[in-house]
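One chain comes next, on its own, written as structure tokens: the form predicted on its own.
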Amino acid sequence: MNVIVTGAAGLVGAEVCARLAAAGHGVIAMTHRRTTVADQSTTPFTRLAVDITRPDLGLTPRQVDQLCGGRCTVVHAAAVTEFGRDDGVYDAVNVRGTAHVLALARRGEMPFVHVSTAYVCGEHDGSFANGYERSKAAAESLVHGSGLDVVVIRPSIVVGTESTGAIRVFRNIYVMLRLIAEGKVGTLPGRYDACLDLVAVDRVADLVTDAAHRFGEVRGQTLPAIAGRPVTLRECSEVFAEYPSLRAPRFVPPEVFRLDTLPPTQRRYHDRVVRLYEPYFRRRTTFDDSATRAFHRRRPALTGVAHLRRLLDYCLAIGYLR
């Protein structure tokens, strides 16, 4: 099987490339501006520099013809995932970029595996916490309306591996973990019964790889890629308190939280960072992964509080947290 993987240098995309190549599949690893693919296997990939914000991904007509004639499956993992970016960036990459990849897949009648996010469900009132969620919901709508054979994978909050807690890049939730651990934001708006669904990157990559390899079994389905058990904010606070060098956060119900009572330094961090993540500190959202469990029978080996400890242990071991 030949597989095109967009976002092949990304957190999930690189892991998917490695798994597909190790299984003997031909992998066309698409990256932006010749970004280096973080190889996880000794099997070489075919690397292709693209720009998904451009029609035909910026490729030549000859390159497009070769791809469309190659009987490929597409795994679309390219996206801007950082919070706080301008809406124009999300629209260009996550929405129009998806439209351009879909157009290429449609020309080649390629099966399409789309990596979305579990949080396309938005808030309880139908709104979205940020531009990232909104753009991923819009992209998913394009996928479902494309007329292609599709599978949608919806990861929750992607974090380090089950076995070691290792992760290649520290973004998003890791930024908050560091600010909390260093005491730069000690008091935050949030509910102790809110849930953080922290899914290991290897679990997500395994599911995406299986969906591409066994596409016919899940054609047309949406498969959440979630933790076996989320952690509550109360559990997060208690786990942080187990580590002598880390500060434990204090969460205050959002309706009574007063930013003006905090020291100036903490207020600045709230304005710049915490506000981006505050919706996740009040959500009690849980996800139904029964369809995933029926297809992908490998259960998480480590979940919940035990996985959170492993993530913190890794961050301390390499010096990201002190």
Ligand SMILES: NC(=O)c1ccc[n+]([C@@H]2O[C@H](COP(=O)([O-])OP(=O)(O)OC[C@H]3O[C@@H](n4cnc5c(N)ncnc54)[C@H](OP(=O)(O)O)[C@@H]3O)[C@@H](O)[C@H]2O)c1
Contents of the next structure:
Amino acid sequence: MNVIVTGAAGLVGAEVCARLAAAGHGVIAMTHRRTTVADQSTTPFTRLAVDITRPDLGLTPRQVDQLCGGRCTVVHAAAVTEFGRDDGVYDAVNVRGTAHVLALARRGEMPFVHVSTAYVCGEHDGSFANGYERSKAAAESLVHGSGLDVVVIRPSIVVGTESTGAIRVFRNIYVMLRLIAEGKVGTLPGRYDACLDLVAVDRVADLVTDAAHRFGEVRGQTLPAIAGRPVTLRECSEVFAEYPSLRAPRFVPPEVFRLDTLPPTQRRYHDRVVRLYEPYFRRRTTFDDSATRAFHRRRPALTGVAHLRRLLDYCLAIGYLR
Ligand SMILES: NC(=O)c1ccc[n+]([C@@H]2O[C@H](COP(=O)([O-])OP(=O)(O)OC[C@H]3O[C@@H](n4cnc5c(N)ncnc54)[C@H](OP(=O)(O)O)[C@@H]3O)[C@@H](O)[C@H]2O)c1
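Here we have the form predicted on its own; I need the corresponding form predicted together with the named molecule.
Everything in the complex follows now, all chains and molecules, and the chain you saw is the first one.
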């Protein structure tokens, strides 16, 4: 099987490329600015620089013809994933970029595995917490309306592996973890019974890879890639407190949280970072992954607080946290 992977240098895309190549599939790894996909000595594949915001991803007509004649499956994992970007950026990359990748796939009648997010569910009133979630929901609608054979994978919050806690890049939720652990933000708006669903990157990559490999079994399905058990903010706070060098966060219900009572430095971090994550500190959303479990029988080895401890152990071992 030949597989085109967009976002191939990203957290999820690189792991998917490595798995597909190790299983003997032909991999066309589409990268953008960053180019390191995986260790090419063990997993050789073709790398192609693209920009999904451009029609035909910025490829030449000849390159497009070659791809479309290659009987490929597409795994679309490229996206802007950081919070706090302008809506225009999310629209250009996550929505119109997905439309461009779909157009390429349609021309070659390629099966399409789309990496979405569990949080396309939005808030209980149907609104979205931020422009990222809104754009991912719009992209998913395009995928469903494309007329292609599709599988949608919906990861929750992607973190380090189950076995070691390792992760290639410390972004998104990890920035928040560090601010909390260093005491730069001690008091946050949130509910102790809110749930964070932290899913291991290896679990997400295994599921995406299997969906591409066994596409026929899951054609048309939406498969959440979630933790076996989410952690509550109370559990997070208690786990942080187990580590003598880490500060434990205190959560104050959003309706009584007062920014003006915080020291000026904490207020600055709140404005720049905490407010982006605030919706995740009050949501009690849980996800139904019965369709995923029916397809992908491997159960998470480590979930909940045990996995959180492993993530923190790894961050401490390599010096991301002190
Ligand atoms: N990480 C999570 O917690 C999480 C949770 C749920 C769902 N997801 C979804 O999972 C997928 C993979 O996420 P990830 O964590 O692997 O994200 P990531 O590490 O940020 O990787 C995203 C990749 O997309 C590429 N990209 C961005 N703009 C592009 C453009 N204009 N043209 C081509 N490629 C472009 C990036 O390349 P450059 O960096 O070189 O620009 C990057 O390699 C995304 O669809 C994301 O929405 C992620």
